[in-house]
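Just one chain is shown here, as structure tokens, and it is the form predicted on its own.
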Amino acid sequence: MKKIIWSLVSILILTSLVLAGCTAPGEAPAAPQAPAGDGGELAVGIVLPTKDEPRWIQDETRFKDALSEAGYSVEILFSQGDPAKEKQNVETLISKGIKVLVICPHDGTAAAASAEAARAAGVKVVSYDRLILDTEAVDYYVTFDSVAVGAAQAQYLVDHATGSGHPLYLYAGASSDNNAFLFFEGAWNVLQPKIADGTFVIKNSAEAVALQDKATLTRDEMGKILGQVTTNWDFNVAKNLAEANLTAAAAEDKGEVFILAPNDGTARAIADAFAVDTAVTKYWVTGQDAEKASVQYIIDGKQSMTVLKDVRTLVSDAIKAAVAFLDGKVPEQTHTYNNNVVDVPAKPSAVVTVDATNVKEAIVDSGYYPASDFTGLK
């Protein structure tokens, strides 16, 4: 009888130990669960706007490389220019338990719904490269100084213009992208005095001509100009618009021309259109993002310059912000950007102007791309 009682007691004790999460004698203890951000896995989801632009594939690669090197894993989804798909991507990542969302919106205003869904789920929202507009649900903005980018593009044109009466063709990004306005603002700040003094003559925007005496433009005024010169960040739109502008232009509107192109993809498309017009004797065209194809264009003399926004820096800043939030801290702030509702904290990164004179130093020697990716590099 005593043996039976002791057997029952032993069973009860072992059962209690199991229920309490303890281990029986001779068993190995359970492996501890690592907290988020403490090695292994970073509870971050990333949503990028499209796979159709080389710039975002570049960002994806940089994120994967940086996070892998840091010992973190991450899921990166693409929205393919569709705000509905973007929101679906965000909801998918929320369902997987992310603590921080890094999102580059296709449409800054439409992305507010995605940011608010994340905020409602207790997720910190980091707006990446493009600002999410018209919502309080943005915790931090990781960006380059977009006004400085536009100013660098315009300054390059100014630096290469001597004399007066030079034909100037203006192009811009998508009106749905807040950055397009900031790029144009920076460019206008530099170009407008040179338009006013006759160095440049605008050839492809009646709205810009009507406003050419204004040193500072309102957003609505910029919007009117963008309505005439937007490329929508689309290569085909850019090429078609440039061809239409050239068809409408008189011979005296050509010769040596100066072209404000908003980014590398559109710069190549626009450059290709101007290059085949026999009345264009020389063109200067701007870009940004240092895409490989545009670096090759610069080496080949087909594109004048690009603005290197070192994605490694931007990715690093995004990861630092995410880790800070995971650790219950606040990312470093030096600036704020108003999104029409709140001032969003940010720490914008520096940019570098690249042309044929420094392309090897800025792109290859810096380790951004290997020399083997290009031909004709000196």
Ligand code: BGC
The other form holds:
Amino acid sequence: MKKIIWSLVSILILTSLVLAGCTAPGEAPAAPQAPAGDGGELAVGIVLPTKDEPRWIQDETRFKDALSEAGYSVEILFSQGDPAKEKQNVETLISKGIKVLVICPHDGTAAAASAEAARAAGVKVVSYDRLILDTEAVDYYVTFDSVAVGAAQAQYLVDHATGSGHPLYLYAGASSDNNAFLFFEGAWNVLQPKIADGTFVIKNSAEAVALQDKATLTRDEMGKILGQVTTNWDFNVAKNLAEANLTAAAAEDKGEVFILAPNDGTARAIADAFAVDTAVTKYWVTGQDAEKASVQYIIDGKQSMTVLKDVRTLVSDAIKAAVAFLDGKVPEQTHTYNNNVVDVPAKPSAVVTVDATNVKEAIVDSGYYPASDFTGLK
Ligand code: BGC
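The form predicted in complex with this ligand is what I need now, so please give it after the form predicted on its own.
Following is the full complex, with the preceding chain placed first.
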């Protein structure tokens, strides 16, 4: 009996030693060990614009996947569409000792102050997807070819319009986002000759009509059009604007219509508004981002196309750029983008047009999303 009690006491003592980290009295406990294969902290902080749009959740997920595979851990913060919160996020990361900041600004100009604060602290600044404007303090720009995105959207509309006099409804992104101008520029390059030759007739922007004979628009001219057709990247703004446009339009401005919608979230909102108008017999609507909800809309015939911007590529380019800077090197450059102050080095990535005819191949067979995320896929 004594033996049994003694064994139990020994087990208890041993267990408590193990739980206490086996430290002798007065000795500091051992630091927790990183799990095997964990390369530990990468001196990089990531700031993304908002959790309210699936696009940026995609980026967060893809960053997490890529980083855990590479064995790095970094902090990802969201700014919720608020430049003040964004600045605070950057300051938090600087105070934690990051050496590289990867930031997708909510507002390109407002983010200049954050970029400058980072540079002043010796941090390299990588502008992610959206360009930070009006400052020298941007070291690199990781991006897709945004002019090509707009061109792909417009080309899709052109490719599906035979004959002439088709009603065209234009929508754009937020004026605070430099990409909104690049997308619109790319679309205008392709649409304008088809407006000039009568294939399309613009129905929802007097400013665009006033400029329709100009093959190339200045930024100010695009700004005037955006002022009338911006969605502000907001689903509700998009829905309300589409409804207002449909209310103002006469029956002859409807029938089979062509809609340039700037991204997937706004495309779904705009498509829903057009779908319930009984005078609209058919609509073609563009998008971008290959958000899951829009892939499903494409399968269901409710959205015509999206532009796949493979976020895995963008994330991998951002990580490569960060690692290059940490190693004292410079990332690969094929292009520059002027941000009103400097030409920022970049290596833009290609994009892919996706519609019902290639959705399975481009989205599922490519491994971008599993088939089980969708219904009705053929
Ligand atoms: C991005 C798009 C996104 C949009 C709205 C743009 O800057 O390039 O992918 O849909 O912002 O968040």
